Structure formats: structure tokens, C-alpha cells
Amino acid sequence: MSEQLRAASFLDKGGTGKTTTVAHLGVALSERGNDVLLIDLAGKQADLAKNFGVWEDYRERIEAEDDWPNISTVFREQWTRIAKKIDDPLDELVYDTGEGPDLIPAHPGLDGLDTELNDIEEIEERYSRLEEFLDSYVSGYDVVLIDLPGSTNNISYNGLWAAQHVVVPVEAGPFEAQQAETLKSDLERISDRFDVDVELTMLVMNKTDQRTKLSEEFADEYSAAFDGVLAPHEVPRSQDVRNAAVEGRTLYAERGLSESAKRALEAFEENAEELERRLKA
């Protein structure tokens, strides 16, 4: 690829399946021949690391205070000086997931980062630090997917600024539909305020139950409200998705999948193909 493709998973709400979506889209894009990097900015719980089974190794490094540098370090003013003293600064941050993508896991240092960034008066400097890191140190990847916090803060703004393309997993429901509409308006406001083109690239209907009329009704509503943005396939609710995550893997590494899990896997694959097409366009 001539240019790196970037997208961030975001919604001002937890529990919508952002981490699961990033993990499975990441593996699907890797299986399509891309070098993929996943970045977890969603908080110290490091759910992406748990989803890929690398959390225990990372937790041991944190407890042994052998966790420097980490993802929170790249947002700080001294990062450039730190990076010059390290032979391969990116290698210090990256973990192999074993399923294709590489991962930079979340770190407890992210918790205090929002306040630190808020002290930076210059707006462009405050919100462009992740973009500068990606441009300078992560050029070797075809695709970068960023899992953002379930709240609007300075870390989220950094992710949106850097990616400029947003993937939003939503469930079927009136509250979720309103949130998606609000997010679309917020992204337009952010673009106008900061003169950065941030767009809603894909809305993914997640955890749907095709046995209920509710999912069908909201599928029609989302299709009308988000014409050209809605993902081509709904991701059905499947206990296998949660079971696999608890075991530290995605559905791609599971055996003996249920029918619902097979449909979910097919949906992730088709949505990943369409996401790649949209990002290239």
C-alpha cells in the first residue's frame, strides 16, 4: 500500500463491543495480507491484551516495573528524546498476538494522561501527539486500528485526530440509535472546530438477535439514517465470542464454532473487506 490505513473504534459508551470489533477486524485484515497494528487506548484494564492472551506477560512486566516505555509514554513531551536513546523504540512497545496483528497494549499510565494533556494550551499540540507517533515510528504497518475509551476526553481526541476514520459498533435499541446520531454530529463539530476531517466510516450493528423483531426494525432505521455508512453485515450475538475472549483468543483461533459464531466470523470478514475498501477510497 502507498499509504497507511487508519481507523479508530469509538462511541461515548462502554459495553458496545468496541474491543471485540477491533480484535476481529484486525485479524480479518491481517488474513487479507495486511501488516496490522492494534493500539489499545481504552484504559488500564488492557482488554485487547486479555483478548489475545498476552495480558499475563504484560502484567508481570508492569508489576516488575519493567514496563517502560509504554503507550502512555508516547504522548509525553520527552518521548522524542526517549526514542533517540532506544535502538528500536517501537519494538519495546509491541506484542505479537499470535493471530496475525501486532498489539500495543493499554497501560495504567493512561489514567493520568488526560489531565496532563489538558495542561497543554495549544490545541494542535494537545491532540496531535498520537498522530506524530504514528507518522514517525509506525510507518511499517499497512493498517492501524485504535481502540478508544468509551468516553470523550483528550485521549479520544488524539485517536480521532490520528485516525480520521471512525468505526462504531452499536446494538439495536433507541438509546444506541440516538448515541450514534449524536456521534455523527459530534464528529462534524470536531472536524469544523479543529480543521481536521474526521468521518464516520462504518457503523456496525453488533450483538444482534435475528429472532427478534427489534433487530429487524433497527436494521431498517440504521440503514435509512446511515446510508452508505452501515456495515454490510450485522454481527449476531454469540456466546462463543465471549468464551473465546475469556480464553484469550478471537473466534479465528476457536474450534468447533456454533452456528451463531460462524455467522459472526463471516460478518467480521465481510465487514473487514468493506472497511479496507472504504479506507482506501
Second form
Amino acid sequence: MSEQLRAASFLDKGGTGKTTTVAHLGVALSERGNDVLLIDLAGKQADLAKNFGVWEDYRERIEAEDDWPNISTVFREQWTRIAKKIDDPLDELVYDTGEGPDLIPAHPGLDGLDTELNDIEEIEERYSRLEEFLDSYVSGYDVVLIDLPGSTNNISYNGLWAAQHVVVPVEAGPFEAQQAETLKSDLERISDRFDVDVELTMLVMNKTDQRTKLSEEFADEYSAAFDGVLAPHEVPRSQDVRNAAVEGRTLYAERGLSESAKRALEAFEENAEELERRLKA
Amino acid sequence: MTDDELEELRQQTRGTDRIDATGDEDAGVDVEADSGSGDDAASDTGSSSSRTASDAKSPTPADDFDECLASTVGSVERGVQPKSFSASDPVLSAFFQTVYRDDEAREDVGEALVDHVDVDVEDGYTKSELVRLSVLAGVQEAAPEYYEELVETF
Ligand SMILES: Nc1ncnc2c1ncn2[C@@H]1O[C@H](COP(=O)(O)OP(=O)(O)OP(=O)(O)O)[C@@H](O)[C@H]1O
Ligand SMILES: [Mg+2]
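Now show me the form predicted together with the partner chain; what you just gave was the form predicted on its own.
Whole complex next, starting from this chain.
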């Protein structure tokens, strides 16, 4: 079996399109013939589950307390013992998105997890719980994409450790450029300090508007600063992206796409192909 | 899953945070803030040793507190410790979300906090900024001598 490809969507800023990117790249990679697993670590608003319309179902299970084990359980020190006692532990965690990829949804248990992980003295262990889980329990998938919270905490560190490849959606603006620069140097520092090699694999310009002089300038700036990292296609701003998310699906399952949505879809496809290439390199 | 041991493991790892029974899916979302210091700063430094009976009024940091703080700041800056800290409190979480969504409340609370702690905000009153300012204000108010150490580190 070939090696499992992994990437995490991350930027410590809210609302730049991390979840949207994971959802669409996930479906695109699945359409390209991969078995894809999406993991939502982005917090208990469970956006990825909502994006695929499985949240209501999952929420009912949570309310009925039929929600154990869940993604937060795999971070606990008891996990190995738990997994031994369950026939197919992965199967207990996974949901079908109906659009190709499988999904491990976020769970309210992630909420207290960040603070709890602080109690693990051994720092390498604190950050490698997810990696251990993926290595030991997640087989049968060609690609694993992880959605991370928009903040730098113990959970996002776990995601970065496990994936080692980071996809960063940014909007075109001065703050965002700065944010991406900071992330790049953060990742370099993390890699220097620890025995991991976390790399910025793809920077995606998201929600771009029709070309103005200003956005042209930002695009030039980005390509200079992130040579070789920039995604081949910008993802245009399209109301259909938002509408589809509200309806609980991606653009792939949406009918009667607007022009901008068609371009967005094309961008996701091209970027997925390129991501696959970069992850394999 | 009827196994006794499994049931015990389940109890141990269920986590304390259940979804709000009212069904408001946003209630209780974690509030998070970015800032130069992780929450380890307080726990790693043995600050509790300085709380003796005599300092009921204003707690004083131990002599080596500043060094411990500086070294933890260093470790955050090197990426050893994460940059964000979080707290779990459903009502406070709801509070910050409500303030953040309400333009007037956001400006009111944000400006009052900035006046109080006298620090700059960069990117407007984001939720992270509101939390950060509130934490600063709280430490300043309740533990001014610790606050001194804190501002010297900035
Ligand atoms: N290309 C796009 N065109 C239009 N709307 C978009 C686009 N990309 C994302 N959005 C919308 O922007 C909002 C934020 O996107 P998303 O939830 O993916 O960001 P995020 O980085 O995951 O946010 P958070 O930090 O809150 O997790 C959503 O409403 C989403 O539907
Ligand atoms: Mg998200």
C-alpha cells in the first residue's frame, strides 16, 4: 500500500476559508479516485459536519449520549485500551459525507482538551497524540485532511505534527500577508525545535474579487514571498460557496452554478491535483 | 458495549463538556485568545508558593517569577509552547460571543478595556482581542504586582 498522504488546513485567523478548503479539496481528491478521510479538530461548532449536512444527525447522537468514542477520545491516554476493546474503533468514529470523503466530526469534548493536554509534561508526547492515532488506527485511506482551529494551541499543534503539510487559505490583504509570513516563520521555528518537519505546502488565495489594481498588487506580493508554495489557482469569492455550505453540501453537489462558482470549482480541482502532486513529492 | 472495564473507560474519557440542553449549538463554544503567553506561564512557575497568609491584599510574585516568566515567553516564541490559551466556561463564552456580535456592545466593552489597561489593539476588537484585554484587566485589578511583571515582559 502506498503511503497515506496528509495535510492540515491552518492559519491562526478565523474565517479565511480553512473549512471550505478542506471540504472542497476533500471532495476533489475523492473524485480523483482517492479514499479520503476528513478530520475536524476545529472546535465544537463542528463546521465540517455542517458543511456536509451531517451535523443534525451527529448532534442527535450527542444529545442521546450515543457519541462515545469520538475524536476527543483518541487524544486520551486511555485510548489504546479503549481501542483494544472495540471491534472496529475507526468505524465508530467515521461518518459518510455522502459526497465521497469520510468524516470524523468535531465533538464538544475537544473543548476542554486543549487545557487537558497541558497536563502532559512530556512535550513531544503532548503534540503527537493525533499522529499516533493516525499511524496506528487509520488505515485504508489514501488521503487524510485535517481541519484545524484558527488559533495556535495544543490541538492545532497535534494537527500540524500529524500532517506535517499545511494548506493555508488566505484572503488578499495586508494583514493576511503578514499573517501568512508569521505562520511561515512559526512553522520553520517549530521544525527547528522539534523532531518534525512541518512545511507550508500550499498557500491558497481565497475569496478573491474581480481583479482590481490592489488585488493585482497583493497577488504579485504573494507570489514573490511564497514562490513555489502558492496554489496554481485563486479561489474567487462566490455566494454559491456560502449558500452551499448553509445547505450542507459543497459546490460539487450544487446545481445551476453561477459563473464565479464554476471558476471556484475549477480552482479547487486544479489545486487538489497540485496538492496531491506536492504531497507525493 | 457492556464490558465493565469499557464502561469505566467511557466514564473516564467522556469529557465534562456536554452540549447545551437548550439546543443552541453555539452556546459554550470555547473562547480563545492569542497573546504572547501561554497558560503554562502561571502553572510552571510555582507562583503559588508566594501566596502566604500575609499577602491577602495584593499577592506578590516570588523573586524568580520574572525569570520563569521570561523563560516561558522564550519557549512560546520558539514555538515550543503554543501562542494561544483557552478557558472553558459556557456562560463566559456566550458572553463574549454576544458582545462580539453586537456592534455597540463590542465598541463599548472594547474601548472601556483599552482605557483601563492602556494597551494597543491592532486589528480592531476581535473576539480574541476582547478576551485578551479582559484577562489583562483582571490581572491588573486583582494582582497588580503580578501585572507589573507581566507588562515588563511585553
Ligand atoms: N471562495 C469563497 N466565496 C464565498 N464565500 C466563501 C468562500 N470561501 C469561504 N467562504 C465563506 O466564508 C465563511 C468562512 O469560511 P470557512 O468557514 O471555510 O473559514 P474558516 O477559516 O474555516 O473559519 P473558522 O476560523 O471560523 O473555522 C463561510 O461562510 C464560507 O462559506
Ligand atoms: Mg473552520
